[in-house]
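The form predicted on its own is given below as one chain in structure tokens.
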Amino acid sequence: MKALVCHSYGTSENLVLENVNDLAPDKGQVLVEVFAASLNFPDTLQIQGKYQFQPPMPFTPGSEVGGIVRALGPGVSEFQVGDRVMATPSIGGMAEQVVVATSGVRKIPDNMDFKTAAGFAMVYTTSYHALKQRANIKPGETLLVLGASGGVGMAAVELGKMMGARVIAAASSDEKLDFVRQADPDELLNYGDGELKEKVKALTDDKGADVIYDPVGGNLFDQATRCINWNGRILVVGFTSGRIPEYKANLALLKGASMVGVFLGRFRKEEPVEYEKNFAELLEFYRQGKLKPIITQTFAMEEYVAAFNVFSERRVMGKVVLQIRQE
């Protein structure tokens, strides 16, 4: 089979298309032949060697995949051969197969493609968790999104709307703010300028936010601690801009407001009947057409290059996968 394999650490013009030997599933395990593969920024850490878990060389990239299954390990009743899946391996998504334990693997609905499948599971269990157990959001509430228009910046605008707040949606261009028009928001706010603080009062009577959602971190983070509301919170997802900020107690204290860690892996690990049972209700959103996923880039597996360069660009617009083969 081919797979996209790391075999040193750098950009993504290191690593290499290549022909690897086809998979069995072990105990427990499923085969899935894959069809796309999603692409996230922690992909984009792992093969450069700055990720918080890094898998022993060579790897293949890639914890996110849709597909069907081929292959049952011993053990293995709950699937069947020719299940459509979506699955999420820690790594080695980005080739024709992959084995995977039947924790990380789920059904589709049936109006569900395989490009869908691929980018759903991160953004949405991240973003509905987030604002769900860690946020305790309310309707009317106001939700400040920054990186909006990245997947799990949709996602949370989405979620947002959905759960009934206000949601301001804010990002670094008008481009991505027309781009994220598409999920509705109550307001667009482009901080290009550097002028987020004062945008966000403008837009809230003064008051601030009452969520703030950031995958962003660095200068926004350290904007958006001026600019949260009396027992706001702010949700902390990630750090795209490559500076991981500091929180200044005092203005913690002055605000009323609190810093809260957003961990998806650890969340699944601590609380795993939660965890479901979100995993469970995005599902069923879906079903009803409550969510609507868009996938806006879609690169051959051969481009992975220019499908990397997305992210390292900084050009991330709603959720970027890699076609494996055709449906």
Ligand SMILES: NC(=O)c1ccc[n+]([C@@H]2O[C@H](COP(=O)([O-])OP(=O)(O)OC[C@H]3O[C@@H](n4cnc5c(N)ncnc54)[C@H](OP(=O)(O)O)[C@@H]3O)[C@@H](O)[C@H]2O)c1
The other form holds:
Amino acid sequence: MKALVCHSYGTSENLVLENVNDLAPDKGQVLVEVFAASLNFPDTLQIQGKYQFQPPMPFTPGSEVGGIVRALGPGVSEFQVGDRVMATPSIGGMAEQVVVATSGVRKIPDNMDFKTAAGFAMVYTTSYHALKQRANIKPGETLLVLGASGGVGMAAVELGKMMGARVIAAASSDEKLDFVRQADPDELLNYGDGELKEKVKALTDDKGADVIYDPVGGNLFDQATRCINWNGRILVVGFTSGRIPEYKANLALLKGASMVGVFLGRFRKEEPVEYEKNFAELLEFYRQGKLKPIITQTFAMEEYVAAFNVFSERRVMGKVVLQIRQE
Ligand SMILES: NC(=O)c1ccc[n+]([C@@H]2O[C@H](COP(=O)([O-])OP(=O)(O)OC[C@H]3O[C@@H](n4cnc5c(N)ncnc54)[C@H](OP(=O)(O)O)[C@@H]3O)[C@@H](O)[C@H]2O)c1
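Structure of the form predicted together with this ligand (previous: the form predicted on its own):
Now the complete complex, all chains and molecules, led by this one.
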């Protein structure tokens, strides 16, 4: 089978598309024939050796796929050969086959295609956990989403609206904000000139936002801590700007505000029942048509360099997917 393989750390140009041995599922695993594999920001860090979890070399990147179960490992009874699924292997997704523990595999609704399945799990489960368990967001509260056109950001806008918040979607360009419009935010804010604080205050009667969803960090985080409402919560999701910021304790005191960490992997480990409940709810929202994931950038497997460049060149809008096989 064909797989994208990382033999040495560097940019996506270092990856090699090559023929490797077919896989066989072990105990408690299934073999998935991959139709689509999504890219996430952490994939770009992992191939450079800069992520918190680094697999041994050589490895195939890719932690989310949509495809069909083709073989069952010993002891697997909850799936059948032929099931259409979304799967979250920790690595190995950017290949024609991947083996995944059954805990990371879910059957998909009949109305969900494989590209959508590949791009669903990471962004929605992260943003739902952030808003529901970490922020405990209430209807009527103001939610500011930074990096709103990106993967987790777009999901946060959609979910925030669904949960009854007044959503301010913020991004670095008008083109990105035009894209975010599809998730129906209440306000759009362009921080492309580096200014966030005064613009948020102008949109919130000088009070600031109740909940701030921050996958970016750096300068935007610094300003966000200064335009947060009394009792506000700033959700630390990621640091795509490249700088891990520091929270000034006096600002927490003055605003009665909290900085709240969001870590999906740890949540899943520590609170598996809540995690599964969230996931089931998200799939039900999809079935009911309440969530409309948008895959904007689809690339053939051979075009992997262009797909990774969307992230390194800060051009993400929605989800970026490699089409491994036509449906
Ligand atoms: N905590 C968790 O459990 C968890 C789970 C999933 C993902 N994450 C993290 O969340 C972050 C976002 O992931 P994602 O897959 O949604 O990424 P993404 O689609 O690339 O979106 C990231 C956004 O960050 C903004 N950004 C600001 N400075 C940037 C820069 N120098 N380079 C690239 N983007 C920049 C961009 O929006 P603008 O141009 O509009 O600023 C972009 O839309 C990552 O740090 C990821 O590791 C965390």
